[in-house]
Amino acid sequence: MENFVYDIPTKYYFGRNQIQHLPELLAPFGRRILLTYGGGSIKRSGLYDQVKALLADFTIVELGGIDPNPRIESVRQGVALCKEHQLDAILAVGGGSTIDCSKVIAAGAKYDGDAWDLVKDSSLIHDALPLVDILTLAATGTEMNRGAVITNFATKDKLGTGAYVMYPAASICDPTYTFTVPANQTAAGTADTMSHTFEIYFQHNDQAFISDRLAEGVLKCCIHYCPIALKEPDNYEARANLLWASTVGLNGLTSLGRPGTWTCHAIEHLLSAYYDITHAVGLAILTPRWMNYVLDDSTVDRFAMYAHQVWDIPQQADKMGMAKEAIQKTYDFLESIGLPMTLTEVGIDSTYFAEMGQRVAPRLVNSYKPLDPDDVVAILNACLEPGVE
């Protein structure tokens, strides 16, 4: 294992009724608040209402309208009303595209220049406003981690971002607020949970066994709830299970000892960047795709270990078939919860594609399996028709 400090500085309230804590979560840090949140269904559900009436005390200043894949220009707007109003915090109420917005805010308020420099280069970033948040969504695992992700669709880039001081200094998560997550949306937020567990997982150190059995669990826990949680929306079992998921798949746990190594979110931001699909969307499509291009004789033995561990493969002598066997699993199971599949459902033909393994291409050296230009198109192409082969 390598060396790790592990330290988060995020107060995590999870369950029903722990939005009681808000007034006290905020009041620390002064009364002016930023609220931002997203296109109105913290509205339709009441949360909003809720929100304002804990806050009767606070003066605040709102930013809706947030968009999934949140650009640089709500991050702009945001950062002009903290500095216009000379607020004290932000309050985000949604899933991770508010979150994110919302954390690169909290930077900007306290950067003098443009805050699309701080998603450029994150070592600009020195101070930022508290943030709270209430998470609606389990998918991103933002409201436990430092890291944002915006788009800039002028430049046609998808950039991540982050630093220690954008931690959320409270989460507050509970299940219920989940209940009315649309279907779609619960597909996409457990397979977006599952892509960040597998950039951490396919990786060449072998020495990690407690991250890899959390790894596991992750996964395992999001096969078996997710179809509960679509048959059954306010089940609070499948949905509390798949909110504490999303947030162990990207706080670290599972990386603890050893590197990650993200490929498939690198090449999925550009298509993001691009043709502004659903992320996880994107990533559900290139993921099964993916593994199937990068197994060989030197990835093998992680795939084989995937295959009995997740999928209770029994272990045989031929690693290469429970390898391909895991990986068409874990395909039908993304098309069994209702996602796309190919790239051709959600409008996108190879036009860009050169292009894109070429901007890409630099960033997947240090991949689990190196990936050049010709790499990248050709597994593209896998995705613009059904099945892994």
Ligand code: NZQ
Contents of the next structure:
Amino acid sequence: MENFVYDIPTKYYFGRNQIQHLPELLAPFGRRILLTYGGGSIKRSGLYDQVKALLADFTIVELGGIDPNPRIESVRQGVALCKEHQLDAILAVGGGSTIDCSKVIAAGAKYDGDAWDLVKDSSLIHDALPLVDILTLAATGTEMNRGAVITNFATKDKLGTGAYVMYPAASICDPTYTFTVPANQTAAGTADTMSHTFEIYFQHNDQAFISDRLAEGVLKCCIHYCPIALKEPDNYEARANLLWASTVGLNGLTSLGRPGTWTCHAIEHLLSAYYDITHAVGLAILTPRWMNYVLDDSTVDRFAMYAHQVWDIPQQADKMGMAKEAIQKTYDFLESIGLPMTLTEVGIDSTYFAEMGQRVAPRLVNSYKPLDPDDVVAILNACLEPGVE
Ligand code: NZQ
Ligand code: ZN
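Given the form predicted on its own, state the structure of the form predicted together with the named molecule.
Let us now look at the entire complex, which starts with that chain.
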């Protein structure tokens, strides 16, 4: 196991009615708040009214309309509001897009230049306004990590940034707020959680036993509970387990003692930046093809472990056979929860594959299996047709 420091300053409030703590969580920072949210789901669910009632004693400036794949333009708007109204803190209510956008607004409010600088170069982030969030969608883990992903469609960039000061001060994670998440986003959120886990699980360090078993637990949780949540959207047990899985999937726990290798996310961020597709739909399409592409003698042991531990495939001498069966099961599961499984279905053809390969390959030199531009193109081409072969 490699050395690690585990230091997460986020107070994590999980469960029903944790929203009652909201005023006491914000008050120490001041009474002038930027309230951020997305396209209206929190108004339809009643959460918006609840927040406004709880914060009746606060001065609230609002930034709504934050899009999925949040834009740098929304960040700039938020930064301008924070500076103009001299706000003390940010309250983000929504999914990963709203929270990510708010993290960069928080940092931008303490920065003199353009917020896009902070996305391109996280070393410029030294300070941020305090951020509290109320999560409404189980997927990204942003509620307990320091990262944020922002899109600039003008330059076709979707980039991750992050800093210690961008950890939420507190996150309110009430599974009942996810009851209204539609089926496609429930499935996508599950695929995102699974992908985060895969990106960390598939690496060459075999000594992080606890992290491996945690990762397998997260995956089994997704496989078990997502179909239940799809059938019964207000099943608390299913929603609660999916929510906690999404947090554990990317709050650092599964990467303690070994690095992640992050391949599919790097490629997917280009797909989103060029075509504005749902992040996890891109991941669901890419992941089984990537698995199939990197399966060889150097990776087969770990894929066989995945097969046995996650899919209960019996141990056999033929590890390659176990691995292939597990990859097929991964594909079948993602398809069974209703996700599109080809790029063709989401309107993407091969026009930009070569360009994407050139742009992303420099970031894949330390991947589980290092990939060059031609490898990336081969994986993307495999995503055009159904199936994993
Ligand atoms: O905008 P509203 O109206 O709120 O609707 C949203 C949106 O249309 C809707 N939704 C959210 N909660 C709902 C709900 N609808 C009904 N009921 C609810 N309770 O769902 C749609 C998608 O929301 P979004 O916030 O975009 O989803 P998600 O949480 O999956 O976030 C995706 C973004 O996070 C980034 C992705 O790249 C993408 O931009 N990621 C952030 C990460 C991080 N910070 O650590 C890691 C991830 O790998 C990921 O890259
Ligand atoms: Zn993701």
